[in-house]
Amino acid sequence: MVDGQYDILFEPLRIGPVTAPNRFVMMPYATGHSHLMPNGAIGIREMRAEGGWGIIGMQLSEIDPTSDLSGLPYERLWDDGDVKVHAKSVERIHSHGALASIELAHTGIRSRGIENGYPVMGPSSLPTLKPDMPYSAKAMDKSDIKRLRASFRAAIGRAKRAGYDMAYVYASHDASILWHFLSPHYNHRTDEYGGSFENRLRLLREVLEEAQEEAAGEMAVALRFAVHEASGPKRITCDGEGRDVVEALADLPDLWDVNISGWSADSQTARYARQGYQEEFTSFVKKVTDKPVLGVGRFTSPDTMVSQIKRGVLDMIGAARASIADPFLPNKIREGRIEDIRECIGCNVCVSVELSGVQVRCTQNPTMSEEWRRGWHPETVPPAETAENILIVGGGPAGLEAALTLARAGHEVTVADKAAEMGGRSLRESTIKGLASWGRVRDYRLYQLQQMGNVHLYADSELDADAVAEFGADHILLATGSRWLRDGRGRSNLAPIQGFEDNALTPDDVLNGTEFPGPVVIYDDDHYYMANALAVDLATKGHEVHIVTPMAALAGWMGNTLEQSRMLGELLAASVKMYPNATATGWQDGALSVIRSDTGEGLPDIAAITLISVTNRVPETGLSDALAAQGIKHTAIGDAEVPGTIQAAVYSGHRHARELLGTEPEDRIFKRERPTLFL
């Protein structure tokens, strides 16, 4: 690193009347933790401060009980009962030297209207923004509007009270009444909050003034603000009105906190989206105001950081995926580490995860939202009691996360693998087109180990039962991942299938670089990425593919990732035919036999020469039965354990590797949220 390179991203920033101590923020992304699990939640926010983030946002948070997100883990303001909470976390932010900041927010027609009995609000008379439930919203008269304003300037109260140092005015992701009021996709309006572009700008220039009158100079005030949209019938775009809001409101707000929406947009993958690709949408921003700029783009390269900031495009760097993979990386920027950061690799289990309603994980960083509820902590490992003898068999995810957290511990921990080279699926994963950021999984671990003393890695070396025995460790951990099955069974049939056993190939031989002709079908009963991304890599290869899957839509899994409609459209423009709710009966004579799923009318064969098994996978269990028959204890992890994605196999090595140095508790039952009971 050439000194005082990144000296810049250190450079403290007024904001109003609060100062930044540098120019890395912690975006207020949702944690997966709601208001009823504030301990969990304070826990990620306080770690991150610690870890260097200058401004650590609170996630959205509903100001008063009209805006209902029933069901998501979501944080409130409601009234002064809320106020002592969200202190204790500014409180803990404040004691690492960082910010707090707060986005406080009414979902407008996003929200339910289910769990609080209210209507759902919104500019006109629409149904809500989740088409399979069957709510509508009220248009809002004048009275409700009133109401509106005034619950958005007491809830900037309470956060003053609260002791935020600055509180967000939400615009942003179709997820606010204030963007519903500016969209005439949805603003249907003919008074004065509706019809020209002034006029549906009019309730959030309202909002803003009265936050700032309500801040009164002791708080700053932000606007989250999306500029461009990505699609829509009515866009709102930053060569049109996202560009006149920001002219319009230029002065007004004390930060401009700025991205493109909707959500699937702002929070792209790496494999469709480089690093801050939000740029040619935003960069207009700091031309048009004085004020300090914030933005996003999933940055993971501190050069790309510096040249954001040195380039006049943003003042601030934003991240919410970054800052889940690595609470450390401002640290470890500022102390010249950056071959130390755990790269974010855009994978987005993060967000599938907080849309399934549990807490956020993350595949690169298995401490995430462990932190209060086990106290672990990103970088530290409790040093164990006695250094002892650790062998591990596989240089996967699993048993490279295992030995690392071993290592760290102070154990002399030796990692074998069969492989010409270690990292496991992660790495043969990266080969496949969009997905070369897997490798980050295996690239920070090796890079940790190598460093290490007492860590011993062997590639290219096969262990059998014998030569396990003859090692002599104190503990032996199976990391020998799984193989993908030939036969057929999946997730929706636990059947064979008729001629694959004998004629299919799988993943594993396809990554193995197994040659085969074409046209290719692919028949995908596993739903998430390996099935769409061999489809794509092989079209782009020159090979006519088919894809195959018995459910409704393919790769359900990825609506949940924010990918599947663009992964559709990868498909459609490499020319990759694609059978929805086609159920597999057989392959025969180069022809695979389907039927509907729903109906079981018999469909036309699907021609092909070569067929891929994309079904299931299961546990390589052969050495692990082996050392069973001959007495030797051993522990498997990861893949060999259960197979899942990557994010669970590295966070099966963490755990058992913590469990290995006695820090968990024995029942397994860890600190839990709990509510009081009022008599």
Given for the second form:
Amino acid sequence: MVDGQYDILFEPLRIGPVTAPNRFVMMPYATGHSHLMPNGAIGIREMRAEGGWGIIGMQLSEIDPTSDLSGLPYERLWDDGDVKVHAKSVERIHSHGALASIELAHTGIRSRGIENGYPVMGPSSLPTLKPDMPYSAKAMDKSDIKRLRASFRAAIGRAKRAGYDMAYVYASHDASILWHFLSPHYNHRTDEYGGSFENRLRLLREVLEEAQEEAAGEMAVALRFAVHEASGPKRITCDGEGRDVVEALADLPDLWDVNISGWSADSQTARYARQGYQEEFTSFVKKVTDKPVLGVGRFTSPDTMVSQIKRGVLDMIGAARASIADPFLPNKIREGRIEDIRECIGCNVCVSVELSGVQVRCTQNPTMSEEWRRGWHPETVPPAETAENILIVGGGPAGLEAALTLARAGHEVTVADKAAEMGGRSLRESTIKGLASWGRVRDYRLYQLQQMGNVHLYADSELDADAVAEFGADHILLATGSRWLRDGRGRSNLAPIQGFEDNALTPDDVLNGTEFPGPVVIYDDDHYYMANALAVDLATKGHEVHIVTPMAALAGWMGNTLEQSRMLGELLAASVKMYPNATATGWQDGALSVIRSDTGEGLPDIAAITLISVTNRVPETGLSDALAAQGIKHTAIGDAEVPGTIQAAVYSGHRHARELLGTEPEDRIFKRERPTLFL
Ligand code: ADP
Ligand code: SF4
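Having seen the form predicted on its own, I'd like the form predicted in complex with adenosine-5'-diphosphate now, please.
Below, the chain from earlier opens the complete complex, with every other chain and molecule after it.
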């Protein structure tokens, strides 16, 4: 690192009436903590303030009950009763020298109107933006518009009273009433709020002007605006009305926070986009406005961040995922500890969890969402009272994470893995096309472990029960992973499928380098990335590939990582033949027999030479059973305890390590958010 190379990232920046201490912004991302979980949410934000982020964003906060994302875990600033909690959050953020911002939103036709019982409101009479839900939006009349403007103004006033340094007017992601009024796709009005560009812009302009009036120079007002629709209706583009909006409102907000819409385009995974992928859409903004510009793009490399600022693309670097994966990223850059950055792998497990209504989890950072309730710090663990000898068998995500956590506490840690290289599945799966970044799970941990004197790493070292016994460790953790089933038992079908056990290959075989002839049929009863990524990989290598799933659509879980439609597009582009809604009943003489999953009706056989079964995994229990037979105490962790995602394995490794340290509650009950009882 050259002296001063990253200094520009630490230059303060004036934003209207406030000054950000540096260029790092923790975006107002969804944390999976609703307004009912303020303690956990404050824990997340405070940890990032401690880690050096200059501005800490409060997630999308509804301004009143007509913005109703029923069932999704968002924030509220409806009335003065909500101010106290926000003020506490602001106070904690300020205590670390960071600024606090809040994203004030009305979600318009993205709302659902179920929980609060008021009609969803839109510019026109339209179905809500969830076609599979039988709800519609009311076309707002003049009194609704007046009320909405008053709601925004009042929310700005409350944000100010809560002590926020900056409030956002939110007009992004196809999820804001202001965006819905702007878009000719949704706005079919014939009054002064519809028709011409200036008319459709009117509401956004009015709300922004009133926000500035209300903020009265005591709080900055930012506009979060998607300058380009990369998905969805594609009516607002960076060379069309997206640009026109920035030109029309150029100096009205104190800060432009710009991105692309919809969410799947904004939060692209590593499979589909490189770091800094929004530049081509957002780089014009700084040329149009004199106000500071903030943007995102899964930034993890300080060099890319510096380049964006030096080239005049952005003034501030925004991060959701990079701050989830490494809350201390800014401090590490400031201290020149670039190798210590726990880089986001771009998997969107965080998004998938949040979309399930649960507090966010992260593949790279097991302490995410545990800051308050379990008191886990992402960088430190309490020191062990006495250093003990710990043997970990298996150097995959679980084994390496457990090793790092225990070594940080001061224990003497040995990791043995039978493979030539440490890394387990994070290494193996990173060889599949599109999954190279999965390797970061291993790279971060291995590098950290290699720096520590109390860690001993042995690759190429298969241990049996006798070898483990002979080692004489104080504690034994088995992180020996799992194996894919060959017999067809999967997630929807729990019985073996005829002909599979003797003939099918599994992902383990493929990743271990087994050669096989095509055409290939992949049977996917797993529904995440493995079958689909393998299909594309094999097709790219020249195989004719068929992919069959009992589910109604392929890559079901990838809908939650915002990747499903991209994945289907990839399969199509690779000429993979797709068979959804098809349950396999047997494999014989190069033919997969299938029936419709919904009706049970027979479908034509699918002919191929090689069958690859991607169905379910079971723990590797051989070593555990042998140790149990000798009465040797041990604990299975990660996939060896229960097969799951890499995120689950890392989390398991971390949790088991902390349990071994004795810092976790015996009864397994950690701090909880408790509702207030008014009766
Ligand atoms: P997880 O996701 O739970 O970390 P992985 O499958 O990624 O699990 O890693 C398991 C690791 O354990 C693999 O790298 C494998 O080589 C190693 N392993 C399995 N059995 C043994 C054994 N008996 N001795 C040493 N290493 C083992
Ligand atoms: Fe990045 Fe994956 Fe963590 Fe999300 S879950 S922050 S995408 S590593």
